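Heads up, the chain below is alone and in the form predicted alone; it's given as structure tokens.
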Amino acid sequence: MVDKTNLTRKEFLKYSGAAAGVGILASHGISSFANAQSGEMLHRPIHSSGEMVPAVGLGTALEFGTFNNVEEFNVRKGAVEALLNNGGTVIDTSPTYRDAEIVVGRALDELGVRDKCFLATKISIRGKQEGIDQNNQTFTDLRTDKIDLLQVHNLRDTDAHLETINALKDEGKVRYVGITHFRENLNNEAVKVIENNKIDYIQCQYNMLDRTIEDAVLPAARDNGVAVMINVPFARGRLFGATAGKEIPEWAKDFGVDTWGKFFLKFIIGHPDVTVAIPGTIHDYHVIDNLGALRGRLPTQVERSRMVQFIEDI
């Protein structure tokens, strides 16, 4: 089903024009609720240093890290160029999406745009001494000797991790800490390490399949100045496959949604306490209608929750 709804995706932004430019970083220093209802892209602040950054970035999971000779390379790389070249920053990898680490280290080395890029990984292994280890060698498929945002994966080995990620923020090697997961099992756990440790990130899964941090992730998020990255934007292509063939409701233009990308991500950056998306795709014109989702107003919380509703009742 996933390569199925790829495919009536890619087919549709092709024939769309989707796939046209989608314009140049927005400057910083306005207020993301300002930024979103004017022509530039929506920016939104990273709470412990107000520094701002695109609300939808790129993920790296699944396929990216796995390609077979140089043009497949290339594809992955165009996926890169496309996100820094149309106002893009944000990229989320990790060492356990098979080579996706170095894919990107190299696609942002042979680009020469690693200043350019807002570059997120993690520890995602048992052990303290084997996270260490883990992460020297993440620095060197990266290709670079500063990651902007270190993550403990899965909260995995989480107050083991965090000591080794405060000690290399603390050498400048990395700018910001942070948790991930994607389970509503570990909401609770999320939740007890956001109000016990000082980190500036929490990655987790929200999508309109999947709404449930909104009950007590996103406030402990919220209450303690914690940024907020989201996984799993489409559901894993589930969105798409519940909408293929169907139109887009004229309601939804009202927010500058011409496509179901569009729609998923409005949804997801509608809500104020969301600092980015990370929509994984190893294709250019994918990202750039991601990017889209940036132009335009945000849908209120009455169309919110009328979005919702549309997919319920698919």
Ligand SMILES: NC(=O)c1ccc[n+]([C@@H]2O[C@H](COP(=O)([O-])OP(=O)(O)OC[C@H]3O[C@@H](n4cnc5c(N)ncnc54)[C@H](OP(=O)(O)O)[C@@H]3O)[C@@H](O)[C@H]2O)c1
Contents of the next structure:
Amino acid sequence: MVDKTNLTRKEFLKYSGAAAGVGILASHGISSFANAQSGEMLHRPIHSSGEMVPAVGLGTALEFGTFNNVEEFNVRKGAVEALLNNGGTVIDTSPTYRDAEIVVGRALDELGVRDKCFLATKISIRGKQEGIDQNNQTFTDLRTDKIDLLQVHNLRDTDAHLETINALKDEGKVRYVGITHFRENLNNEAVKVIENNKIDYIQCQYNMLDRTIEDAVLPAARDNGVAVMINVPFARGRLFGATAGKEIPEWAKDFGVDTWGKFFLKFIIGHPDVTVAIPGTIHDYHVIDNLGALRGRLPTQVERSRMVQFIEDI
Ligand SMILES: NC(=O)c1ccc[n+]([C@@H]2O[C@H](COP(=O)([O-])OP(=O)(O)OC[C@H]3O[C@@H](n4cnc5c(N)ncnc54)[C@H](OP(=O)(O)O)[C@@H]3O)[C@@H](O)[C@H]2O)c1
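Provide the structure of the form predicted in complex with this ligand, given the form predicted alone shown above.
Every chain and every other molecule in the complex is listed next, the one we just looked at coming first.
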């Protein structure tokens, strides 16, 4: 097992970089950076500021924080590089995603792209002082003096951590304040936090198998000018299992869908109240595929209903 914080520059040059990334991409029939900047890519506003962000980003919860050697680190670094080189900016991580913050911080530093990235992370622990201590380590691990979005993870000790995050915002160390959760049984609590606090962002689960936030969370976010970040957009990959071996329906090609990843993501960002979805992946070719959902038109509401019916019929 390599020392995860002390990979030498030589090791990085040996194993990493665009050349390795392009090789992987080419083997999947996807051109890396050549198609990056053609055409318009969908951006959505953060309501509290008007700042625009690309509506698809990158999540780091699953395998991102685990690696055993330089090659595996460089796969993850390649995903970050692919995001930033292909029009994406938003990365979501957490101090509780094993070593994901270390991986993200090192990758951004090595690539020299911290300023291009909209970096979101969390306070994820009980206790106010414990949260402050955890967040101090986060700044070190992410190698940054500014976090774009700091969120209370899973509504754990929300009041205490919102106080901390708001104080950091006043100091200029955090740009936006948020909360997260991913469970249906926390939807009501999330709505109360939206209504009773001044927050910029809510992050919650929305995908073709779980649409419960449509009922109250999305309307509350809209009414209170809160941006919405969508986690678990592929139901942790279950949607790919459900559609494995199935043809993409012809009618979905009308709105630019040629992969299942784009099908699932266009459904999500086709909801007008969604700001950004953050599919998790360690693979650059999946990052490129996911960013492809930002191109072409979105499905209409009628088409979105048809998409749901299609998945329900499988
Ligand atoms: N409470 C919270 O705050 C909370 C809870 C859960 C998640 N999150 C955030 O939300 C992010 C997304 O959720 P998630 O990672 O749990 O699950 P997810 O995004 O629903 O699914 C991830 C899975 O999809 C696969 N995948 C990604 N892009 C693909 C593509 N284009 N084609 C085929 N397969 C693809 C990935 O495999 P490969 O790696 O092989 O590409 C991975 O197995 C997390 O990473 C995290 O940042 C937050």
